[in-house]
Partner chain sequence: PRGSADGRVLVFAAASLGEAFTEIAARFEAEHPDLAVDLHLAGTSRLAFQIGEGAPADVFASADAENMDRVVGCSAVVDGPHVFAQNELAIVVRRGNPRHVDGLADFARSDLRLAICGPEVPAGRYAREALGRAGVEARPVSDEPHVKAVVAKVSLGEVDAGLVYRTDVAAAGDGVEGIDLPDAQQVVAVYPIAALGAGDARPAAARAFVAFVLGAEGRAVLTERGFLLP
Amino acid sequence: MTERSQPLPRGVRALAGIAAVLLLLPLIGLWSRAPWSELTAQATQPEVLDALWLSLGCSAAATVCTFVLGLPLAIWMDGPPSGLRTAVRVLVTLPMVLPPVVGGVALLFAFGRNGLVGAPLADWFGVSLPFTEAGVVLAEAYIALPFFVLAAEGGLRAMDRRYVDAAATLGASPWRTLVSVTLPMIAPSLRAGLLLAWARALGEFGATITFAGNLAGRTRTMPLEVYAALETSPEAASVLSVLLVLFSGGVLFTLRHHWFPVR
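With the form predicted on its own in mind, show the structure of this chain by itself.
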């Protein structure tokens, strides 16, 4: 890749600098207000630890759900173009552009006590998803699923299909071809999709608070704990915010080779 031969116009550089400052200032403000001397004490508060472990457990479960359900969906979407696949792709992408609170309302109407699926679940099996840890997992999986599906489908579209054709020619079954050829070839895309889905699930707020509530020790994840702590303990809110920023930065650093060009 060749270097840029012409310098950028001053106006472009000025606007780029303003954009960088706009993105950086909130982080500087958070960093400057964080009680660094009390970081360990605040981070080990019982309510903070409860929110942390709940967030890690629910986001991990949601990520497993996105893999189990999203991989077959991505493989199917990678098939020949059709109207049905286009419609499904729109539905898959929709949670990424919808306001998360709208997703939470939609989940209530589908899986709530009086929802399309929630009512039969409650009447026949006594299962209620809202305001439970399972509800948190469902809300996070619903929001995180598109990130994994689109990453996996992108890997499938970019792979060299000659190896798949060669495996089929040699007599490999479709299942063996998938496990031995396709999945290893798209492994980087799968890892990136899983990390993105996990990060999105960990940071989910709107759908979770709408569908699963904000019950301390039960459905209050880290983002919800930040929201609750702002009213009672700004120091704890800043500590949790710093932890989430550090985690998000770690995800970006891990995926830097997928997103940032190497010169």
Contents of the next structure:
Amino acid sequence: MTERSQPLPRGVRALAGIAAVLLLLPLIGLWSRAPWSELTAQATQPEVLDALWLSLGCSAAATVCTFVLGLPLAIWMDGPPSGLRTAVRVLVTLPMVLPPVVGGVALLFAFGRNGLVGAPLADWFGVSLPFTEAGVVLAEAYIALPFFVLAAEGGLRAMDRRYVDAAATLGASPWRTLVSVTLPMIAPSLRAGLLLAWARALGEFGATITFAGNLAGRTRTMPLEVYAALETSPEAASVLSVLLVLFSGGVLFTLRHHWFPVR
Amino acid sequence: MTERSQPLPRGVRALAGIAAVLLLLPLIGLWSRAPWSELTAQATQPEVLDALWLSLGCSAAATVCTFVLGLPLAIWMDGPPSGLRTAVRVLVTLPMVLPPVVGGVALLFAFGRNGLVGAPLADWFGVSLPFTEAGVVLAEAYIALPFFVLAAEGGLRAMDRRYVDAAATLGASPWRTLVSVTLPMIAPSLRAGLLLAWARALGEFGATITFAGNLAGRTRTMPLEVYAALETSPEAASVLSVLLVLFSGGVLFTLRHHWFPVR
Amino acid sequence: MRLRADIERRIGTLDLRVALDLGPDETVALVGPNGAGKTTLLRVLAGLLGVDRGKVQLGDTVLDAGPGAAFVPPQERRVGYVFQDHLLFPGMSVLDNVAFGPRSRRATRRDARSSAQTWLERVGLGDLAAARPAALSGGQAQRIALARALAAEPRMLLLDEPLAAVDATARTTLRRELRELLAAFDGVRVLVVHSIDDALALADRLLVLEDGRIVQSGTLPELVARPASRYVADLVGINGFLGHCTAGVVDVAGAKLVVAHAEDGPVHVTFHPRAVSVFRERPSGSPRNVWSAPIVSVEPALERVRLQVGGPLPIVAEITPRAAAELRLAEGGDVWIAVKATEIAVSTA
Amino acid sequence: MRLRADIERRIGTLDLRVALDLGPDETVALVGPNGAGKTTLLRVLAGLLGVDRGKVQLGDTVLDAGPGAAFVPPQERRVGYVFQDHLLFPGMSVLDNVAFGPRSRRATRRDARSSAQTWLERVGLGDLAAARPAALSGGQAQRIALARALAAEPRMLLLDEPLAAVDATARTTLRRELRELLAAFDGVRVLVVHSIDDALALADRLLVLEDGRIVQSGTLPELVARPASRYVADLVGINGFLGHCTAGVVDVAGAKLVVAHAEDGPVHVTFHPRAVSVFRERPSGSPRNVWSAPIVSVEPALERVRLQVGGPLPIVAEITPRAAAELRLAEGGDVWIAVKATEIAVSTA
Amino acid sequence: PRGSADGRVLVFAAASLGEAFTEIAARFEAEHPDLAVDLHLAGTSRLAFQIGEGAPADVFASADAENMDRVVGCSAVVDGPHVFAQNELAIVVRRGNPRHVDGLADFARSDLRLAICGPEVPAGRYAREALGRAGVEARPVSDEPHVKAVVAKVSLGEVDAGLVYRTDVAAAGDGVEGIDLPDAQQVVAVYPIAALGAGDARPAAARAFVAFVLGAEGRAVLTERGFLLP
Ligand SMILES: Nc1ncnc2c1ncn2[C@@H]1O[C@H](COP(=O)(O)OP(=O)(O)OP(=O)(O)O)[C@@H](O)[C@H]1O
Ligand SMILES: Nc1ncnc2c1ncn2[C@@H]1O[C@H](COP(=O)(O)OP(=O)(O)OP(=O)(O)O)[C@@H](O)[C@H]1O
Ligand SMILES: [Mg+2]
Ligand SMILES: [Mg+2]
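Right, the form predicted on its own is done; let's see the coordinates for the form predicted in complex with the partner chain.
What follows is the entire complex, opening with the chain shown before.
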């Protein structure tokens, strides 16, 4: 609100600069090593395009799942403290510490054809998730979910509860209060959480290849394509990585008014 | 504040339950497959203990770096909108979409022996980061940084700026305002961000093995150990994974009053 | 519908124990010192806080019967609550804030907006419909909060200092508007005010809450006649004390006051600040109560000066600005105080 | 040190253009309708908003000379600012809130806390030191905000409605305390108030801001004598109009008023509500100004009733409760109004 | 969808076979227009694990015998396993061999940074065996998870030499070059292939693919990529 905005504390700018350089340098590295001549060639290859579209579709679907399931979980976690809540908080964090490949293994143990739930699912409904697009979405959602939940819950905890009271006195149902009052107030955290979840899903590799396989055109997302290229040479992989980065940068830039709205 | 707390909107509890089950099932899967007889045997093996300690130390160091560098970046990003800020926001998000292995390759391009910065660093100062503990920390910090930055920035954006004004009129320097007023107010988001960053660093595999290699006792963190075990048998890997999960669960539980303070 | 409540509720250091019986045909002004529990009481009535023990009942409906028992949540109580700090939803326009209540009651967007616009105009801010709450001044926010509460068509009105930040002109109109509204409103109406003017202009009865208890309830004349506490005396602007009368002399914490009508036992004594005479020298003459006291403060008010003196019987005197100048009150020191026995009203406590 | 300011600042729909010259030996009450820009003006003086054009200067120091030019940031201006909505830091105890200023000025933790405790006691809330702001009542929060601003030892005091939510007893003491503080304070003091009582009790001079401009500045008698606007007349509680005088008759938007002293040209006319007589039937007799008007509102106040009438010349009359009862005013309808020409004060505008 | 119904063959192949099998699959499809190949490439042990967890693989091409044995042990095999290719180890160095590595003996030099695979993957075991035969005690800076990671590190100059398969050197392009090992130190890796009953494809289709790999065209492609034939 202050247009004479408070100056940044000393040192902040310098450290922020270091952070930005740390993030930027590897990208420049990729950029500088990518054989540019190949970029257009790669960008028009049908497999690469397939992988890009698949990545976009699956990561979008995974982000939607993450939101639909993660937001209720965050809301529930934000309730009055109890032993169960603490347990669930720890539980939500744990999948993040698993290396994604192990996450994929765990998913197979759970949802594979011989898995805890996968076996009955296959026997009774004939549904099998591994090695399908749905499997990709499941793997990505599983990996991305904790990120969204924790970010959203952080927002909820910082929110001023009295607005919820105000909405209730105006006759709003809990549902309406949630949609019209709570969510808009924590929008920045939700946005951050969605961004985290989407990016995490888009870049997800280990769980996907383990749970959903690496089938060209079906489950081979861009990270898997990049990984396959890495078998040939780091340079080949960097072309595809640059493509992935450009592509997601493009998406972010297109949606910048949604991700990063001007206050 | 209301002890008669608002009931959850209908459906929220059910969806939250589904989310919790989705997160829990794979862990149960791991648990159920782990040959428990081996657990104690593994848990006392010196390599495994080494890997655990290394993981703990490196992830803690990476989290500290993430905080020290990421917070200033988040603060800077939260300033008045400008083209540069939008660009930096996109930039911060991009490393998240890179598969971690590619992140490792990009780090090598930047900080490797022949890298953009790595070469001069090695020539002038004799410093080489790959294959060292410092390399592990760098890789983990690089991967974890965006998560922290986005979560912290989400918190900053939702904060009521007028408290900063109030602090300024009371004579507080920007630095003091930051430490005494802003940070406590966005503590929930910072906590969420640190948790994300720590968990991500602890579970980080691809960038670490690519950038820092995999040397027992030096750079072989727990995820690398798990990955190696996975080559031999998924069951061995699940024992180690369960160990990692138990261990990080223990850390979370010990610090629960810090991560999840009662409001 | 009558509101009958018997409330016990602890929160922080406050121990609220209040029994209420409010009719639908009266407006009650809740007054009391800061921290007395006024806002807390409103929150209990609105259902934002539950009672620890007791019962809140509106007509035949039990709204709250204590933990684990019947409880009607706030959104089903149809209360119109104006919060002390407004709590306008920051993300919505002013119009949407006001339309929130009707929308929650399932009005169509159109209807909700048009009724919101009507309410905005009633509080004199029709042209701010599109503004964001952050762009409002304090007084504007308060008026919008009032419009928002009223637009929800409540059955019970709870207004927490609804006019505190409103300017003089708007106050005149808003008070009038509010009085009409309150009169036309068929339901329980409670408003918290700090100014006796507002209480008088808007309420039929005053309820004095101190430290979680109701210490007095009644109309202004009743409060003026026998203020139950220092706070009430200050509120109504008179000098009032509790004392013990023995043979025409009232003992107030050691100080003696001679009064005209003598009824032995505990009594309220009150006298108007205008009934107090002030002198630089010891006066000779009829007043039976004469004493010397140090000047505590001299406060100019409209067409008069309020003089506060200390000593064993701290009182307020009201004199003309000319008298104040002649007495050189501004210079401090001691003055002589005289109060005629006949000016002191006494009633059994 | 004098504060000289020449401020142009646009924000939202407000266009603030104000020239100020405030001495260190006077307390100025800033009054004005909601949304007039009072808070915005304080924010500019505090350095929380920059000027678009103009200059703010304290003594010889230029505080703000416009975008790109000299600017002293708020934390170096040593202002004591009480915000309209308090803005107590939610994460700190009350004591730490108050100690925040001294700590920012590099006092040791001990010193800061002990001075904070002293200030808490001065505002009468010494026992709330350990409380969290969320546990405070509205009035308590306001008093703590005052203590916090004063504890920072400012050179310039900016108080935005510092007494709005304070209860009657605390108001009396706090007003006295504040008056002493303000008198002892060597520096610019500006306070925003909505009540003329507060303004009178605390300030030497009133500054009336309307719609971003200063429309009047002066002492209360000056304002009463010739209120520059409807708002000022409402504020001081009198009837005041701007009109045009021709041969002893003032034309106020079509309505005619006969006055005693005739100076042709644009004039202010004012008369006290007590100077207005009210009748049910047309009175015969000396008053030169007699007309019939509809009753708009009847408002009981302490020992009198304020009657507002509409029509071409909307005025307020003050009568005794007994008279009001005899006239059956509550029933509405029209009444006859009489104002003696000699009761109307006229001055050239 | 169950993957490989109606004329689709789901082939699980070791990552090191990627390029060869991509080409073989294309040629197979050209020859059998009614059949389509879905190729799933990953580390051999990952593939074996996935098959163990019920992955609907029709064909499994392994980079070692052990993992094939694992699969055979838990899965219905309709054809095979047959060894269809072999591979040999080679030293990989940067193009131009700037650090002058001539043979395994140089792996004892302390001024070189070396990388080999970890002992949990076949290439790591073979490399250790070869080093043992050469009587060299090497201290690699890293136990890489697979040979491609070794090649990548050499190609980036992060390590000076590594021990990988010959085919990896051939596939890695211009950045690196290979140095063959003398026969005395050489270790031979075998690649078995099997048609499985786990998948949903007609067993005939799976068998046809296995036969194609073992046949003339398959062998031609494999030799072209540097594999040895059994
Ligand atoms: N959330 C809370 N936590 C702890 N204590 C509380 C809380 N809410 C209220 N209190 C206690 O209740 C007391 C009364 O608060 P309340 O807001 O009801 O006062 P009030 O009568 O409305 O005062 P005011 O006139 O200043 O608004 C406070 O002083 C505090 O001690
Ligand atoms: N941040 C803002 N954005 C847009 N408009 C603003 C902003 N702040 C103030 N304004 C405009 O300035 C006007 C005056 O606001 P201000 O708070 O100065 O009024 P005020 O005189 O203090 O009123 P009150 O007595 O109600 O507190 C508002 O009505 C609004 O139009
Ligand atoms: Mg209150
Ligand atoms: Mg204001």
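Each form is matched to the other, and the largest set of C-alpha atoms that superpose within 1.5 Å is called the rigid core. Positions refer to the first chain, counted from 1. Predicted model only: the values in this text are computed from it and were never measured.
Once both forms are fitted on their core, the CA shift for Val127 between these two forms remains under 2 Å.
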